[in-house]
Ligand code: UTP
Amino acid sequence: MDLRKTLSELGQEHLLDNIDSLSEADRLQLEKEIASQDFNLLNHLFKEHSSTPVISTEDEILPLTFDLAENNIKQAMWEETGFLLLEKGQVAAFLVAGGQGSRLGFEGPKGAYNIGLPSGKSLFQIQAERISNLSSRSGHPIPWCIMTSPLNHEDTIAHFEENHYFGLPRDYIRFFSQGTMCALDPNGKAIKSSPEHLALVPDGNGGCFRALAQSGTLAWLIEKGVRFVFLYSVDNVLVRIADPAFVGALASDGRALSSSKVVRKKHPQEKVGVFAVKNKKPSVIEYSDLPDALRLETYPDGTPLFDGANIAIHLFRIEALKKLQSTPLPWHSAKKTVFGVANAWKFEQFLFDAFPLLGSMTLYGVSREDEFAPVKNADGDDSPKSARLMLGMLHKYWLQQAGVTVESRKLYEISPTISYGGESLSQAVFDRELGKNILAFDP
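Coordinates for the sequence given above, by itself, in the form predicted on its own:
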């Protein structure tokens, strides 16, 4: 293929300027990156000036209702069903972990970050131990798919290798990187970050379905007989990975291809995306796209009408992932400064755009205090400190529910190796494990 001719036809021939001055290795690297990009698609997106869809007056927007799952009389049955599926090896976990810890002042994969718990465990280790607990109880390893990004792929693998994969079987873990899209300048020309590199940016969390398939990981899951895939983000320290009751609830629903955990909003103006029915299809509507008239509307008891906050915990049937590998999601755009170029165009896909394509879905209501403590900011809300406090208070509650005598002024960290969700605790366990797998700390 004549690369120069091809790029010239696409209006991107400037990418080869000064290529002859590069070393052979740098030239090959640049050519490899150019070949990885679909410039026809990029040109099309630039001409269309794709942008996040907004709500129009013609759209029919209705709330997608939910109840707290713990209050459902079927909860015990769902949990039993989920464990049966785990025992058969039919449940896998899919971690979206492409982010860096830069906003936390940490240079490295966000999952390798230690939020300051007394154990010093990283987010990856906490999650690995939860998987290990469920695997031991069900008697079957849980396949763990970990999507990185080009920014942290090698460092993520190195972190797992240094920690001996946290005791999990290596052949049940798959690492793969999400895709990238080249940023364009205000005139639609592809940007280079250096003479030998394009300005490649991640293609959004919606690219996870394509990456899962293109990496061969979807085929790997199918080969292992997986039927349900639990998808979540790296920064939630309370996430109950492959939650048996959550899995069982979807398995017991004969219609839905997916399910999502939701929490009630702190207040109507909380800046979170909410689940809704948009034009008769399940959707997530971003905070900025929901008109005030709908955002502030309440039921007679004062509860917000649109109250199901998206916390990025989802469950998919394998049939849904098969469909999504060949069903393109819409592209969104944003104008940002990229490698010093102001008002550059970057394009990405959003995971929640999958729900309207899949059709029927269910919502699984959980308490924020039990399952949602994200680590996004260095200080304040959704910070390491707030996440530590939430985990410490939850684990203290577990101990109190188990009849354990605890210090009133202390919080506690319970290792997932001895309790996944508050089970298996007692005064005898507390006395034996305090200072080992149960650690006290100050609020």
Second form
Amino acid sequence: MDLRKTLSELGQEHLLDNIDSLSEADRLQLEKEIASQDFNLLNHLFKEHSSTPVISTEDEILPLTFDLAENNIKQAMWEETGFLLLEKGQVAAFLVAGGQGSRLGFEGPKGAYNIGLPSGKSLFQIQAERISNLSSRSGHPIPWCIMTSPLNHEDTIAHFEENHYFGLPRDYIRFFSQGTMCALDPNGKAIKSSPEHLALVPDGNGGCFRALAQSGTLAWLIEKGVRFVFLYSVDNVLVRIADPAFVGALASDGRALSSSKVVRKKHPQEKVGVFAVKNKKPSVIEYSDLPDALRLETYPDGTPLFDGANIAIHLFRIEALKKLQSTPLPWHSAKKTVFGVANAWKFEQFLFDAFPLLGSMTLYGVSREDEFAPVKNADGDDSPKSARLMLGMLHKYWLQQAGVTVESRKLYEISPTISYGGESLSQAVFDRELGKNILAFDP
Ligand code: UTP
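In place of the form predicted on its own, the structure of the form predicted in complex with the named molecule is requested.
Let us now look at the entire complex, which starts with that chain.
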């Protein structure tokens, strides 16, 4: 059917204004971008956007409880099980790195950012080295799926190429781009960012399930015999990718389709999403959606009921990912200035909306100091500086636990190539590696 007619039926005919003044290449570009969009869905989302509150008084919201995994006597068994699965090549890593990192204000892909550790490593390099450590210990490469967005796809691949894929086998890394949604103006009209481009915004980290399937990456994982997929965000400098104990814990649970790592909230007002059971389904409730009464509710011993913070570290059984490729996640809308248009609408999906759809999950409690130091802001909380300090303190603690004499005023950075989680350290290793794979720095 004629494109103009189709767009006019959808109320988006203005997108073709001035198309005749475009060069052939620009016209094709514009047509390609128009074809990438589902305007029926966009129009529907525009009409629906302001309707239902996320939590209503009818909803039943109960806590989803958890214990610290390290206190569980099964921890050693879980780790062993996880290593067996890694040895068989049944565990993959899935990084969602399609975000724009606007709060950090770094121009390139966030993973290429150097947080200022003495090694100067980028977030991608730290992750690659953790993967490399586990691969060599288990004797099997770990497939690594990396979701980008059209805005950072080329730059992400260029960063890996320049760094020779950090020594990882190229055929075990797969890059693919997530989808986009065109931003709409306050009247529901699709916005253009230039005469030949639509105002395309990444469709949220929840777009990862669709992108994994549509890019052929889910099939690639299935062909490789992968059964567990470790899904994580780009900016947590302490992330224990494909953590064997975490994998083993889910594998030993006959019922759950997924598991999520969780830390205790710092205080009831900490601005993080919390795990809960909403209308009998496991869910994450965003900070702003949790009513004050629930946020402040405590057990008799004073512990908050809704205490489990989502740190965006998840593990999915492959069956869960198969299910999610055909089970649509809900859309969220936000009013923002997009390409200079004030009060524009953008639409996104959130990864954590997968949990109610899957219906059964477990939580795996960890301590923040060991596993969660995100780089979100340029300064202050969750910044490169706070992440550097947390990593430096943790690695110093590992050395102390291994009986190493450390300098009290220094912090340390240990390369993941010699230790993934504090193992294989000793005074002899320290003496040999100081200045090489172990670097001291000032707080
Ligand atoms: P954040 O919500 O922290 O967003 O993403 P961000 O884009 O990194 O940073 P800001 O909000 O613009 O400052 C959490 C994780 O989800 C990924 C991010 O790359 C990060 O790993 N993400 C986010 C996607 O993969 N796609 C998206 O559309 C949004």
